[in-house]
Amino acid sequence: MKLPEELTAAAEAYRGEVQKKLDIGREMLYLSQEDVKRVPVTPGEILDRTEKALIAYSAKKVDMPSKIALHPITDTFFHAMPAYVPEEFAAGVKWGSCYPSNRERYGVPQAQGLIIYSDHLSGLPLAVLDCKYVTEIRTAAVTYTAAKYLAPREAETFGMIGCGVEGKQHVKNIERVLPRLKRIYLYDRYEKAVDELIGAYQTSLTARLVKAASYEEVAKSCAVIASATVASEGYHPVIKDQWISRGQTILLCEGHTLYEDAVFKRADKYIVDSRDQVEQFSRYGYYPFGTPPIHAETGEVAAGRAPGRERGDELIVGNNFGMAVEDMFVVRLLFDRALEHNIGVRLPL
């Protein structure tokens, strides 16, 4: 993918305005965590950007590889994800691992990693900036993506899977698209993740924070489900085919990690973020059964080149494993209000 002629005069003028805050070729800025949160940007404008990166890749007007991933250890991975946007101007490459341990071992997160945000015209690096909260936001802003077309409107009932900091973010504005919840249910293997997750949010939420007892008891009683787990080695379904029900929406962060494998052979529309993820995943076995057929992707459906949900009696399982330029998009927003706000710290090249 090649930025095309009639943007060029466009991309020298964008790389003009940078270079009067930003001395390209000599400097660089650098966005801790803090500093990235610091950025004055919207949850509305989070999701316009994400669902624009979804279209924008269905419509193969980016250039995007599918990640590649090392595994070092059980259960953990790094992976690589470049990304370019020539009509964002945006280009760079997350480099993001996640180690479930390292709360118990070391007392840190179990998601860490950074991106490298560069200069589309002459390759030289514009920013590096940590790409936890970067994440958190723009895989939140996927679900709240997936829910707008594949779940009910009038849906009352959402259940969180996974109450860490991915889990928090899904909650903290997931009435945004689904304005007519009544009940959120809440589940995590560790209590005190729930409990945080409720004292932060329930005073700024219509909905009812629920904590459920189980899987079980989420998987029953919600309209609409989502989940961030582990990705995990090897097949471990905790939630059984037989707790689901048609008209449910089923909207995934780990592949196919918690539910038996009937669930999505038995959906009426199987919908995927990238189909050649999807394919390059298989070959890491993140899908040892197969996967059903594709309906469409994420961002086919959301440009409408693809219907979304047509019926209210339609099982539709959203499985959306995360992409570079969804990143890209989201960095892009952040780099040029950083510069405008004069948040970071120039760093010499």
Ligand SMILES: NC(=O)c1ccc[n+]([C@@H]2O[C@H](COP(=O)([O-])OP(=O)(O)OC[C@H]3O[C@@H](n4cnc5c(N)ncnc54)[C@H](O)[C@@H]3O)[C@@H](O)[C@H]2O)c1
Given for the second form:
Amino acid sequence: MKLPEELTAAAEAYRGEVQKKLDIGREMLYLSQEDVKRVPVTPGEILDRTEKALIAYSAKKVDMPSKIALHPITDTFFHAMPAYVPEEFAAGVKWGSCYPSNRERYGVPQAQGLIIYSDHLSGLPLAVLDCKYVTEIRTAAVTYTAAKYLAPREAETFGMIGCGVEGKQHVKNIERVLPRLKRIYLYDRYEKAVDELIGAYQTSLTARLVKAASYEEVAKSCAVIASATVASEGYHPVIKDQWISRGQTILLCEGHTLYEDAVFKRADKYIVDSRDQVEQFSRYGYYPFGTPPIHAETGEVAAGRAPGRERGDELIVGNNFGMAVEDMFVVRLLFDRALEHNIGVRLPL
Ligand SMILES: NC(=O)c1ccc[n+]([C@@H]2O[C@H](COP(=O)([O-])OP(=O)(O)OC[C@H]3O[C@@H](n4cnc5c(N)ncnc54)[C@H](O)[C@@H]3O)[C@@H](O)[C@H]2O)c1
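Same protein, the form predicted together with this ligand this time rather than the form predicted on its own?
Below, the chain from earlier opens the complete complex, with every other chain and molecule after it.
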């Protein structure tokens, strides 16, 4: 995909502004995870950037080949995730990994990696940044976008399965899109994660955080259920089809790991972030029983080009496996703000 000619002057002007703060070609900005967290951005901005990313992707306004993957050990992966967004003058690649046993083996989170952010006019590197916080906030924002269009706005119950890095971020701001929540059910096979989540966020939420005793309790109690656990190879479902009812909204961060396949097959609408990536991940073996027909991409629904929830009794599944374009929309914002606030370390090229 090429930069549209009518944007060339604006792209040069933007580069000129960056050049005033960073000597492009001689230095780059390095942002550690702590630096990224210090950049002043609001949850509303992240939600807005992420929704725009989903829309731009589905409108084919970005260049984003499907992620390519390496799978060194069972249930682990590295993903190379490049994207170019001409209208944002943003180009780069995330080299992200997920190693679910990292916490037990090495005491660190499962999701790791770096982002290289580049100047699309010269190809020169502008920044290298830790990707953990970017991944964390944009992934929750994808779920919020999906919830906004697929869940009933009057939903009073939300379930979070997996209360680690992503689960905590999901719960933290969920009331922005589901403002009538009364109870949020939490379940994690590691009970301490639930306790930590309650300790961190109960006071800032209106809804009551409830420690669920089982998957079944979450499945039977919640209008909307999100999950962020482990993207697992093989088929070991823990949530039974019979526990899921019409009218529920199921939002997945980790593919089909947790649910019996019948849930997906009987969904009234099955919505994904990227048709191409679903195809690709099917080839990697993630969907051994195939996927149901895809109703639409999340970005098509957010843009109003395909219907989201139309009736209260629809069972809707949103399967958002993550896209590089979400990272690039957020990184463009973080990069500009980091330069503005002089955050990060300049390294020579
Ligand atoms: N879709 C995306 O864009 C995207 C982005 C980032 C992460 N993810 C996925 O989200 C998941 C969570 O990532 P994270 O960074 O929060 O990891 P994390 O390790 O911080 O948290 C995962 C939590 O899930 C719990 N858990 C694991 N398996 C479980 C199960 N079967 N039942 C209940 N709880 C379980 C763990 O105890 C842990 O507390 C991973 O699968 C990751 O691949 C998806």
